[in-house]
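Take a look at this single chain, the form predicted alone, given in structure tokens.
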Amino acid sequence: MSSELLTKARAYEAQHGDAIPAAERPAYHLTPYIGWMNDPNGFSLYKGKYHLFYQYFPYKTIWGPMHWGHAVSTDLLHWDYLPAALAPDAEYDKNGCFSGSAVEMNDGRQLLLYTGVRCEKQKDGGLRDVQTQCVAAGDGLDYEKYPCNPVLNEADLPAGFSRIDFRDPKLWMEPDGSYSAVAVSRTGDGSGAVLLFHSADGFDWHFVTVLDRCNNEYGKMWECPDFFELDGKQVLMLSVQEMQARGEMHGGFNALYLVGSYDPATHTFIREDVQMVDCGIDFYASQTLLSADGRRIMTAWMQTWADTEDKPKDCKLFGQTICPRELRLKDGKLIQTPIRELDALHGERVLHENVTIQQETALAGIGGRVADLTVWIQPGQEPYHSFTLKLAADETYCTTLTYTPYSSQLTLDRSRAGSRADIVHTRSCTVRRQDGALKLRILLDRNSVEVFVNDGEQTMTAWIYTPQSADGITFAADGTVQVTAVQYALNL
């Protein structure tokens, strides 16, 4: 049953979002309808179709009590928008409906269980956010949230650890068709930890175990777990807030994966590793899926909290998902690739072969805005320093990718993309490949540059705000270095 709330917001949507032209938005990455995105959730299959809930905002492009956008895809790459799911329109939800995820029920239905926010006077006098776990179930277009919301509250939490911060629940169905969840919540340390429940129904949920815990070694607070198995392993994935920079781990908001092995009957997780997700500026709130050929699959919100301020001056809309990345396993760390859907829609190709670079240099038919480019570095018969690609160029503008092989790092760089604000505009990391080859597969998407080294083995996103026109794509080496690049126009 829609609620006035919920109402409004449709209305509001329908009126604004298609107003917006095509050519403001990314061509093959999902934006809000209108107003502002962040989380991804409840990325789902349901009767065949991909849908993909967000946090939203529908009315200004700032964070505001948070509804469930909507929208459904056959592809991961085009969007159908649908009506928003669910506005902050009950009592224990009131100011906000919080991320959250989705399953295809035995009976047809989808569950979506997220997680509800009210604020609360404290004894000091202050408001905090009080957090719960609800549910509602539909049928791909409209739900109706439970009667007994909560599902998950305080009580159902182990004795030190806070109703504060108790968030995020990731849900899947299990094989004899009941349901399990991981959510995150605050400990007496003061840091995350992630708990598992359990629900044969989807309806009546209990607390199950702790499946880990940060004990202040990686960040604080937890967010957005997610918990599946992957190629013979067990990979827990994280977003972490208020890390200390440790090793190649970069400070502030990160994502991370923790992989070790699962005991499913005991319920034991062990912990044997700890990697980034992504070594790039803009990635967060990362969530997967099963899809029905068996690949897991994986978006995210291409945005970092340090800079939702730095946005286009009277822009319509805020925040956008990566190009959803599949993911393996190679020698027990995380490969992602563009998901396969995207070769679908490759059109012209335009190719250039061994071709010697020094000083900085246009191909032609390279270049552009939405593309998908790849390009072979080899060593030439001198050595050389450093390689650089710029995109998203002219004399102004540019964001660039550089590489020395005597250390190893490639550094993303869009400093001069168009910002003005004092946020991260650069991040490094050490390529695993150490012989000065180097293979880039970059996604150009208007707004965004996605980056996936040696085949996925690293990966570095950000977004950009250059001027459309800015479309030009060079390649320059202090020394010489041989290049094969290959680009392929998007028929989308």
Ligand code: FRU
The other form holds:
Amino acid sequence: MSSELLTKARAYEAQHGDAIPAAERPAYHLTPYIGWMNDPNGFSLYKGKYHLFYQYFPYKTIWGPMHWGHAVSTDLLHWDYLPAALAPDAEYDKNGCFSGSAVEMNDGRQLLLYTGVRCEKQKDGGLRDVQTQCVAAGDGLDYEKYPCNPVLNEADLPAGFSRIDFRDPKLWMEPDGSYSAVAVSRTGDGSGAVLLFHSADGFDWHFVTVLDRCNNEYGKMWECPDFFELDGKQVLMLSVQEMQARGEMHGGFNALYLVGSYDPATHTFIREDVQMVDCGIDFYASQTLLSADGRRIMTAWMQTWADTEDKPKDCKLFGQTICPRELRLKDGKLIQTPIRELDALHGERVLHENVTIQQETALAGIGGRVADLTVWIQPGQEPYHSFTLKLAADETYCTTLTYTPYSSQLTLDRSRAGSRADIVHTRSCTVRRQDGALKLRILLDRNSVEVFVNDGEQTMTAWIYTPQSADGITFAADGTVQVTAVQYALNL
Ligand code: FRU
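Would you generate the structure of this protein in the form predicted in complex with this ligand, following the form predicted alone above?
Every chain and every other molecule in the complex is listed next, the one we just looked at coming first.
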């Protein structure tokens, strides 16, 4: 049903979205149709197509009253925009339709479960946003909010949990056709927890258990949970606020995955390990789906809240998702690789085999800002301490990947990518020691770089708002390095 607010958003899209030339968008990463995007929502399959909704404020490139934007795809790389799906037009969500998820129901409808935010007067006279969970069902284009919303509110929370922070339901269908969902809330100690809920029909929901809690150990509030089986283990994926750096895990906003075991009979999750999902700068609010051929595929917001102010002046779009990644678990660690659909777009191949690199060198045909490049680095005759790959480079700009084999550090540095802001521009991670050898697959897409280290053992993701004219790629080492580089043009 189209409310006034939804009609207005759709009319605004119809009027303005087409004004953005394709060349001003990334070529294979999803951006909002117009305006602002944060978290991907409702990442799911419906009637044979992938649907991706997103936290959306069409009118400006800043966060505002949250709508849900909507796009569909058959390969997760080419997206067709559909009109905005939800607007904050009901009493219980008039301060925002926050993040949530989607699933195909057995009766053919698509079910959306999302957080409704409304501002409520408190006993002390102050105003606070209160969060509840709401559903809407539709046909893949138009959605009807359920008349009995909200379907989960403070009465469903265990004692001591916060109704002010109660959000981001991720739902899935159980083998018996019923539904489960995880959502987050804040506990009495001020930090987050993940709660499990169940529904026989998708509309009538009840609390089941607390699956895990932060106990102020990994950040404060947790957001955007996802819970799925992967290669025989159970994974609880989270985005965390106010993380205190620990080991290699950086502080601030971070995305973590908890690996453990799960007993569905008792709904008990036993956490065995906690790791960071992405070692780069811009990765938050991930969400996964299970493809028809059984792949666990993840998307995420290629951004964190810490650096949203740094955007090109007068941009008409802000925010993008990562290139979807296939997930596997190997020796308890997440392996992430670009979805194989990207390989199907491979066009002309440029190959340089076993080139000796010392001084800064460009290799013919390796460059550009839309690329799928793989680089193998092997030690050469002269020992080397540092190898640097410059991307999106010209005389003024560059984003670098530097590998120091003796400390096994890989550093991503976008401080010369064109930003004028004093924000995080550099991150490092320890990669597997392999006697100076390293494999990097690098996806470039106009204003982003995603690095997959050693076939996905680690990833480093960052946006780079570098002028498109800076399109050079060079290689340099302070000893000698043998480089093999393969770059595929992408038929987009
Ligand atoms: C995460 C988040 C979610 C919330 C949404 C609001 O980025 O804060 O917890 O639902 O963004 O836009």
